[in-house]
Partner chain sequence: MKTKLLKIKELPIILILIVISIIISVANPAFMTLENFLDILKSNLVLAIMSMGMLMVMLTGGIDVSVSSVITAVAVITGYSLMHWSSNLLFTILVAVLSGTVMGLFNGLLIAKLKIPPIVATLGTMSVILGLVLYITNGTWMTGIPEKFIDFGRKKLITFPTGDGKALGIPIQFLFLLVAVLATWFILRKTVIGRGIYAIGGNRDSAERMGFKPDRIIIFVYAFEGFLIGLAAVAHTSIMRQVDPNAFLGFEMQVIAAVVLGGASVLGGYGSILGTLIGVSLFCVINNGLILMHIPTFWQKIVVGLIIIGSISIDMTQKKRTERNKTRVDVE
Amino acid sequence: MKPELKRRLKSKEAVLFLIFVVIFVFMSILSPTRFLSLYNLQSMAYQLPEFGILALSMMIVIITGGINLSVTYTATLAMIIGGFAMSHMFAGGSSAGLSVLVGIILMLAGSLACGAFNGYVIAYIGVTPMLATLGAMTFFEGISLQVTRGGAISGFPIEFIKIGNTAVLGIPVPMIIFLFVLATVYLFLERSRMGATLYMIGSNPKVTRYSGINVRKNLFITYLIASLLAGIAGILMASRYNSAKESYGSSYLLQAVSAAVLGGTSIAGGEGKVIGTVIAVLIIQVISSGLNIIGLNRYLTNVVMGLILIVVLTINFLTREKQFRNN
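Single chain coordinates (the form predicted in complex with the partner chain):
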């Protein structure tokens, strides 16, 4: 038991958590009354879920050795499809409850359709994920533009807006949804049969196929699930932003990749822990909010983020080296 505990304390995730604590304390000292205020903590809890869910979605795909550049446009296409129906139904006199229900169902269905598209092209046709999702990103954006003509879809019932903007017992609803998603993704990836398969596919698809596993089906489902998560993030965004538009969250794309790798997911596939990604998301959120409150130039915030990425990975490298030498 003891060596197990020791190993855990030395793990990448532990180091990352330590870094998170340091940054959090640092921000708190810099701005005790504001950063550490209840209001700010709550506000961060509102902001984090949509990004966190996108990062988890990205992580699942990266574990299979892929990448999903269309993740944010999946979220927005889904919200546009559902939002379009929802606002039209609502304007047409349907009850708020029904419109919201139909809207949400369509948003999830829309994201699944995007996932099926990517999944088919990648798993069954065999196109490199990077290129397939790059094409899909353009394609989804195109459809969104075609539907919205560049504008935003709004006029949602207030019941829908509430999803992203209310708190239960002080805990924002998006945060509750995030925790639920997080637990599910954890069970799926790290405890379930299919999760185990995905890690093996990410490490070596050929051997996995030779082992009698239906690699194509698993990959296909992976993209479905990842896109469904993007759809959930889309619902949160549409609700928080009270509208649906093709460009929402486009800055999350590279951030989601960064969060996954910062959290220890191997970009080559086959490796990565949910908890790592979550800590990375927390780090990014705290830096972003903290520096914003302190009033640092937005570009310097990017510089800090980049440096942290490099520094954390360097630390990982150095600890690995040290362990290697000590043994």
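I've shown you the form predicted in complex with the partner chain. Could you give me the structure of the form predicted on its own?
Next comes a single chain, given without company.
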């Protein structure tokens, strides 16, 4: 066997893919008629894109040594801002096309505003990412609740609803959008100069700064990009649910962190691959769907996800300690 092929087969991504196959087969054996049903597979295909995009958003931030605890509330605030305008324009007599266009633009603009807020506080004021985004999470949630009064915004045009609930040549539109986002993030992180800069910042921000790179500017842009991805996920969620509410996607926060870390992204920054995160998203989606089918309480599903995250973090820590001692 060639050394290059042998190295790839032993890579984290290859191991993760093997784990995915094993889990998929196991869930198929547990409940073949339900898990492998066309309805369940289609359901996963419609749910996975929004989760996958949020996981990629989280991955980008973690690579720089940060974290974004407000990622899901960025998505919901964006969908509420755009959804509010869209529903009111449509109800007021505006055409469906114009209402949808304005709504989507405002959703993306709202997510960018959230990213600018996080980026400025973290990059230019210097607040720790965990504390800054924890505060932003509460702030964004409060604004969302104030706008919706705890309810949901609905009354969207059918053209908008089709985005999250239709397919082209048998492929769900959300999956097509996800594949486009996936390719873009891959090229950005692993094939561009700025992507290499983000890995450098995560590995050693001080050395990166001394090498002449504007760390603050790059961090600011990182949170803008990550929040834009959250806004895209928000569009898919609002379209799939045919409404906008502050609680939508709240369970994705823990899962997004889990997917990024499980996929090989170092929580300390400077390490991680897009393909690893995508495989981890598939693993978590299959586990979540499988546990739901066999009737496990959804709160216990969160327990399982939390345990997976703790185990992965522990293994990664012990592996680094062993490598440090060997060196």
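Positions refer to the first chain, counted from 1. Rigid core: the largest C-alpha set superposing within 1.5 Å between the two forms. Here the structure is a predicted model, which means the values were calculated and not measured.
Next item on the list: Using a superposition on the rigid core, decide whether the Cα position of G290 changes by 2 angstroms or more between these two forms.
Entry: Yes, shifts by 2 Å or more.
Check: Is it true that I267 shifts between these two forms by 2 Å or more at the Cα, once the core is aligned?
Finding: Stays below the 2 Å threshold, so no.
Next item on the list: Answer yes if the Cα of S258 shifts by 2 angstroms or more between these two forms on a rigid-core superposition, and no otherwise.
Entry: No.
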